[in-house]
Amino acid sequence: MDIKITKTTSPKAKPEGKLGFGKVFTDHMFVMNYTEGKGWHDARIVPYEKITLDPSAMVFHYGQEMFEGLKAYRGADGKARLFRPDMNAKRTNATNKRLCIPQLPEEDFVEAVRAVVEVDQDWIPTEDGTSLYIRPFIIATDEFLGVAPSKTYLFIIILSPSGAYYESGLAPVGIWIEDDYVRAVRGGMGFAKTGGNYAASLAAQVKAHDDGYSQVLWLDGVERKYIEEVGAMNIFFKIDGKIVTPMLNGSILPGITRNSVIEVCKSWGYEVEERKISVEELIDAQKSGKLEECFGTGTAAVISPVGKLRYKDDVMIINGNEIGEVSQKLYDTITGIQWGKVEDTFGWTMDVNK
């Protein structure tokens, strides 16, 4: 892929002080067009700028859009690294297929990410726990008020320096198991990385926050009894010595951190089960003392220990509301690989500079 690079003549000042998430953006962005009959074309890195779309652009009316999320890290050795961008490329095309968005060559996705991060690599923060968040997305741009796949698209990548997710240690969070709303069903779009899934989660998220819980844990949309995933994370349990997580069934996002955790746990000799887990099983395991740990996994937090689960009138305290041994070890190992502090025996990292 030939990428034309036009650098800004007015670079922004780098942010000072504590970095938040998703509020500050770098100097450049990647853009590529798709036109039916021509394919993906005009790959370019340009100064970060607003985009102009017609009010009738189909993305506004029918939600034909997708996005991804990954990070670049400044290693202890000074090198800039990506973590498993090939997995994001594969997941992009799985989402695209579901949403009738044209397939994007995986090698082009990876190269686009690498190239734009290389241009703005001075924006990768160096403080411990920080990173450069990478947001690739595709939107339908046809000017047409008709329900059909668009014939034109924009693929854009923007970058945002992000602060440490945990500023005061990995404090366990409380999770609300939702028993009213549902997020997704098999045959729907639950496995896809698309905005509609997140819009569907907002009402329950507000309800959970109002009751003092950090996030929502969804049950399946049919029987309303099997654990699926948290709003922004996949979920894991340590039950009687085994690592257990809901199996991918079409309504759960195939998380890249989820996959990494499974591979790492297996390499440590843990038995890992991907299967159905009912909320009743969790309650019974907690009452019998077999529910030893619970943690979420995702790009933002990597590992998020869960100290409390609420389901209707049952409130389950897990591991004394303290982070578990496996949760801590997983966080240290995966972030260690990402920041170049732990040997990458899995071959997951990629240098930004060729």
Ligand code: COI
The other form holds:
Amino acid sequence: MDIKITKTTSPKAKPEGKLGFGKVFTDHMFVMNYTEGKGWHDARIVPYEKITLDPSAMVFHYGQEMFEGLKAYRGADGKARLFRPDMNAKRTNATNKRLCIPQLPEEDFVEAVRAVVEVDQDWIPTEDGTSLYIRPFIIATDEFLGVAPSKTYLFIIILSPSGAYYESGLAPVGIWIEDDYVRAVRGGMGFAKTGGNYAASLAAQVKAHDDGYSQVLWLDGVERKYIEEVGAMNIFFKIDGKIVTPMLNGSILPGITRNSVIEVCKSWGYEVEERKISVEELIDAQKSGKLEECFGTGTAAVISPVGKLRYKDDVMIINGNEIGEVSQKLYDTITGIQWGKVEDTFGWTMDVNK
Ligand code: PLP
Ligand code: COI
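For comparison with the form predicted alone, please write out the form predicted together with the named molecule.
Below is the entire complex, every chain and molecule, led by the chain shown above.
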């Protein structure tokens, strides 16, 4: 893939002070078109700008779109690194298949991410806990109101220097187990990273926020009995010494942080179970003192300790609303690998500069 690079002539000022999440964007973006019969073409890095679309563009009407999320980190040694971008490339194609969006060669996805981050590498923040959040996305652009897969698409990557996803930072969050709305069912789009899943989550999220909780924990869409995942994270429990997480069943996102946490925990000798977990099991484990820790995992959220879980009239306080030992160790190890402070024995990082 040949990428044409046009640099901005008016670079923006870099943000100062505490970085939030996803509010500031860098000087450049990657853009590539898809046209049926021609394939992906015109890969380019251009100054960050607004895009113009016809009001009839299909993405606005039927939601044919996908997105990804990954980060670039400025290492203690000054090197810029990506974390497992090949996994985002694979997940992109799994999402694309479900959404009838054309496949994107994995090596092109990774190269596009690397190249645009390389151009804007001065935007990778250096303060502790910060990174450059990378948001690749694809939208359907045919000007047509019929319900059918589009024949043209735009693949865009934007970059956002970011701090902690939750305003509380690494402090434990409160999570609302939703017993009314559901997010996804098997056979639906739950495993795909597409806007519709997030649109479906908003009503419950608003309800949870109004009650003082950070995010929603979804139950399965059929029986509303089994734990699925959180709004922007997968979920893990430490129950009686074992690490337990819902298995991938088609309705939850196969998180890259989830996969990394499973591998790290196994390498430490923990027994890791990927299986169905009912909400009753959690309540019982809590009552018998066996629910030792709970944490969410995600690119934006990293490792996020959960101190409080609400289900109907039950409020479970986990580990005294303190960061658990395993949560802290995982946070230190995974961010350590990402920031080049801990040896990357898994081969998960990739240098931005060739
Ligand atoms: N589940 C949902 C619904 C998400 O939005 C995310 C965030 O990307 C995750 C899980 C975690 O996935 P990953 O670890 O790949 O970021
Ligand atoms: C990520 O962690 O990359 C995500 O995509 C979460 C996002 C929905 C904010």
